[in-house]
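Listed next as structure tokens is one chain, alone, in the form predicted on its own.
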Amino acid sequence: MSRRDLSAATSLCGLLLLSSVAGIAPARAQSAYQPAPPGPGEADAPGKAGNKFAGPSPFAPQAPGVNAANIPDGPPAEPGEVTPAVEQIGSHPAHGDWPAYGRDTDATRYSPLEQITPANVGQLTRAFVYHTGSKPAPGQVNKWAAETTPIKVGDGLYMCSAMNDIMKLDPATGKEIWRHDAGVKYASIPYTAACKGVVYYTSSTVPEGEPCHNRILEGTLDMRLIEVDADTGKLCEGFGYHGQVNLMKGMGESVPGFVSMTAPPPIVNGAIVVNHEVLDGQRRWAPSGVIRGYDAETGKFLWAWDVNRPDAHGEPAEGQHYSRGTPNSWATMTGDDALGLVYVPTGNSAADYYSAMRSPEENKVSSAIVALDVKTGSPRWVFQTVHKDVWDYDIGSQPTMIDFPGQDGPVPALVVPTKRGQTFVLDRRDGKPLLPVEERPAPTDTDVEGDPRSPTQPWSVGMPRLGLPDLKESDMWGMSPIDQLFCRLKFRRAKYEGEFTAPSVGKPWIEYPGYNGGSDWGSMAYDPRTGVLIANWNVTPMYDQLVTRKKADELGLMPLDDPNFKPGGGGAEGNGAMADTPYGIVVSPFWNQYTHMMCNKPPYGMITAIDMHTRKVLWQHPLGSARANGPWGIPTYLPLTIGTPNNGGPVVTAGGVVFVAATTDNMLHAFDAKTGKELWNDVLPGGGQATPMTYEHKGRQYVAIMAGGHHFMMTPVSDALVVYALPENK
């Protein structure tokens, strides 16, 4: 499930932890636990009483879906064959381009540019600032967090706004060349208004020089695929219904904001592979997490992978829908043209913190990498990073493809970052670990009836862990002895048995790493020349407790699709109704709620370089300063590097420089790739919760970062894309 953010933590030196998840809404109308008829993928027949996987019937009437563009559904489609595709530029990017979200189809976030070096990076100045125009309007609740990484191809810098407008800019000046208004409405924003990026596609059927030979593709918050001409921004009429495809087809009952796309879909051998976010914390029988393929030329449906309908790859028949509540995938996927696979990072089934109602099929593929055949949608292999996940440890990072040194030569490998800080290295051909993975005993003590935990969990012992030791009472911390005592008492009150402490109803439990620990959606960067992997990561615990359905109703927790739902009534990144189950969930940071400071001592964010030849840490240190943070939300302006929570990834260049923003100090940072020394930084007009990129245009190297801010990180929201370059030689 999609938990891509965590509130920032404060420290005595100025690290603010956000308070937004702490509030509890006043009581509202009840939303009682009422098991429904059995759902798909169950052992018992539909309608049979006593089925433990109770859920809506797969044959229930389909309610009208969210369809912002009024795109006709058409009859249900059977699996189809893709239009043969030409090789796309992301496979072999031009030297100065950044044509894909991760720069290349391997998702390395590595650029061969070397004009900017450790010796001159300190001379960077702003070349231009572009404003997308996408910010909260007066009276609107701030849900903005653009998270955008632009792409650059030839003479165009392409990007999307937080609300899915698509723009082409002049790479040297930031002048807007064209803009496509996507028409997304505020009601369609799920937890966050975000658009991580767009996709560049070259047609195999439209001749060069004709409209829509080169195209820009995006998925939208209101569940559409849109293709526009890269030169003009006009819709590609031959794609879908006048340039758009309705992704709510077959999804069944929903409301605006329940399901959405925020990540750029990969195009693999001509197939657009589509995943989507399903809003956390709502109900067990939420909309499906189905993965689908569409023809990049025509928008025609190709196949579906529906976990509880494993042999049904077509669209559901009239009056039916995809199986509900299945694990969804909201992270950016990685496509492998050579093997004909797409690597899908999955999350939990709906109702993250309670697993008793999940089907065996769901338990096999949650919090995993699933390699799907892009011709058929069938899984080739599955590697699971957490068994029976009830900690929201979904995989938020885009996996990276590398050539791993093997005894008989390079092995096609996949690097898989996780929220646990465990990094798995797999053979892309079969999903088997290339480095040792151990199944270690995990805590199983729980007072949640009928929901036993897995006795073991996987640990990647062949890679350095991106994490810190388990918490101890003596580690409790605060700005005064009284604050420290408060946190020690809070620690004693909670259940804590180390990583994978099982959920509890009778008392709170500490989740550490928290659901934004380790690597989240920013992913990692890999330099294929040196074999060095760069990762920034979080160390932030959570304080969780399951509550009875009666208590959840008293707290006013209800799902988004409840007629009585109002903002603040429970949702993603905090307290949730988990309707259709016996429990709700109360989630908060493990903090002092009076000072808004974490109970564990800093650092809360780190950056690490790992030599993949030896799997040794080359350098590691805290990431982020206290300048914009402080107790009670008061900035200290202290230039102390203490390590702040961060969201957004790094990039690395042949020039030997690592660029990363992500932190709650609202800065873009540059580090020496060899030593980790900070070489330069600049204060941004908003929070830098995005992954930067770099490109070359007319002999000049630029570095771009979307300083859109983040509502949940409580960094300043702006609409500014900030682009840097060295001073021009005159």
Given for the second form:
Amino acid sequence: MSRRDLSAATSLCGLLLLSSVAGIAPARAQSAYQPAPPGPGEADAPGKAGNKFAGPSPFAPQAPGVNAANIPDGPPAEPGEVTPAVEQIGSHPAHGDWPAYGRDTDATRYSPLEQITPANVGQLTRAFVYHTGSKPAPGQVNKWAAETTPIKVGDGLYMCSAMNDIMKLDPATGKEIWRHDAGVKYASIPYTAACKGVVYYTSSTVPEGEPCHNRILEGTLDMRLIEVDADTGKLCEGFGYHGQVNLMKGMGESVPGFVSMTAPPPIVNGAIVVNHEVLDGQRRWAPSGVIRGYDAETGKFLWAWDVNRPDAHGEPAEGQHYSRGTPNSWATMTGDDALGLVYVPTGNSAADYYSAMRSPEENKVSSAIVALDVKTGSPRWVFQTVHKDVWDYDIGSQPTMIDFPGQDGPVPALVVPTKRGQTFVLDRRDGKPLLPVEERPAPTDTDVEGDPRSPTQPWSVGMPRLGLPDLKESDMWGMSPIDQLFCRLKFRRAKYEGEFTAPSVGKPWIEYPGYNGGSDWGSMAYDPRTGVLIANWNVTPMYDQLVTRKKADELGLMPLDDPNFKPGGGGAEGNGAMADTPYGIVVSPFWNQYTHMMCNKPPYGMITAIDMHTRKVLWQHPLGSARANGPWGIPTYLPLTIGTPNNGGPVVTAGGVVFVAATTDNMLHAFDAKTGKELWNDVLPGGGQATPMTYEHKGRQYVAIMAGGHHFMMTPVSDALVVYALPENK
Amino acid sequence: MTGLYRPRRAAEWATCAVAVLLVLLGLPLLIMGAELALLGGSFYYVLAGAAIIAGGVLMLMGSVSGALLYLLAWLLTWPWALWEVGFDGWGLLPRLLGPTLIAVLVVLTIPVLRRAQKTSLVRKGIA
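Condition change, the form predicted on its own to the form predicted together with its partner chain:
All chains and molecules follow, beginning with the one already shown.
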């Protein structure tokens, strides 16, 4: 034991002694250290009088508004049996349809349409622009980033607005056929008002021609499942409580905006698999990251997978709740009907940057792919991409299912993109890597006491790395020697030992790759005919520092369930109180905070095509132009391809065109899938931080992109869905 | 060459402004550059900062050698920049663009400084 440890221990003893002598508990700091989840009555309920706020008890009753639609819950449910399902359209999409978020249940983002080709893509014009009506009202902090990819089935284009209203549009004109108002309130926005997409479901019990034979399902920001009739938009009475399910049941104490759904839940063999985002950086004992199954037909609870209650698959008993602070999964999951599995991309336990308070069970399944049996909710296998993650390297991408060319024929494989830019290729049957994965030594030097790092981390050495070499001082950038020097100094002042540099309290550390990726939620596109994988990715380091509780209090960092919390004061991607732990976290992009230019030299975003037969890079180049970016956020209008940060995935078509928006130049780009040459682009009315999609209607191919913008990417917010097609008289 | 020279005409005022600009730009280079060098980073900035400040001060004193000192520092910046980043355009941009624009201004001050130096010498000769 070092002298420092000893003195800390003695002072702790002294404190305890003092308080016991005085017969009073030591005055609790705003977000006092809580080594275990508070039991009933151990912590202050919100609003309870007292000079210091120690966090609400998870056992406290949920405040009004947490169960957003006031849906009566009934008694805790036992694990249930699913209603037998019929085959869903996502597993055999019609030629011109895009029936699921990732186009099909394999999540390939590949369309067999070939009307638009490299030869004619330059003639694309706007067919229509549809306005969802969802954007910040005057006076509201902009938390918008719609991130929506519509789906198209038959005669309907179905989508959700950033605030979860569901719409059916005419695929040719964008005329609104119906709209379901979800009634989500501003307070329910977690970090971002996003709705990545809706799910198309065909009933096994309601005959064709009757209402709710075909349904549209969505998960909402305020934690509801909603099913409406695909033809009319009316709630399906037979599902849940008059068409809705309350997902806050069993979650324990929470406040609006703490947990929310932003990704479309897959339906696997009749089970809706539900994950949710838990707002990062708030407190160690945040609400649970439990994964649950619900019957797609009836909305009935089927099972739960709760990391710290591994053998309990039912709902928690009355007055109990799912285990607090467990790893949450906010990415879009992929369902595998044939194997009866759902692949859950997990994130970190709550309090992302401090791992000393995590259970061994949590350490096994965080920042991993967990394959859950959709009948029981039990994990069949786990593959971890980061050990003891303290870098917010949660998996944001939806994994893609492919037939991997093996020695004895195709192997059912899962391609797992990560924020690290490591792409893992796994056997879907057992989670074993199909391409070599090496455990390589990782930096372990840290001044965070009692929180040792993993000595090794996994590297997917059989796949091209989506990343650039480690940073050097001479990579620092700017407009002039002075601001460049400022960044060189920032670089030298920080701790940096390459990837996995361990967190530090004494000085900032550089996190590179940053938590925006590599690959983030945009995911990848895969052309199964050619075996070509398309990926766009980021080169955006972060500048992080752990701060003591005292400093965190001085900085005013507090969790959103604190009565003094002000919206906009913290969030998933910024500074966080990490209440209940000894530290808060200060996070910013590794940039010049005065000019808002990144400290590293360009590119900040790239796009890569990989041949999965040979695992060789076919082409790779910077993605995005400098036109809308510049110092102090002033657009330069330079038509130079610099490579910008990007959020949103690619689409690849049989016509040989790759469509991707994502970049901060607010453009939709089209590339030649063979050569990577940029063929066409168009400036959007807002940031194109969403994955585009393409469909055919009455013989005409359309390309749609939600130009909703992204508040963190600082791109303009809009409510416009922009849809392109070739001129009609061609 | 004792004390600051007193600008009279517009060209002299402009020269003075360039000299002050050099001192102002040199100071952050010197200060931050010194810390960078102490932290084990590049020595270029502290040296460049010192040279630029010295150049600016000499120019303020009406000496053409101040301008020449800046231009020497600017010339030496080129091989340093190429050594650090090669022919990478984005990499060369912060290292060369600004200093080159200022080099143009400094070149323009040379005739003015020459004249000032001459008159000052003439004055000294008379005295």
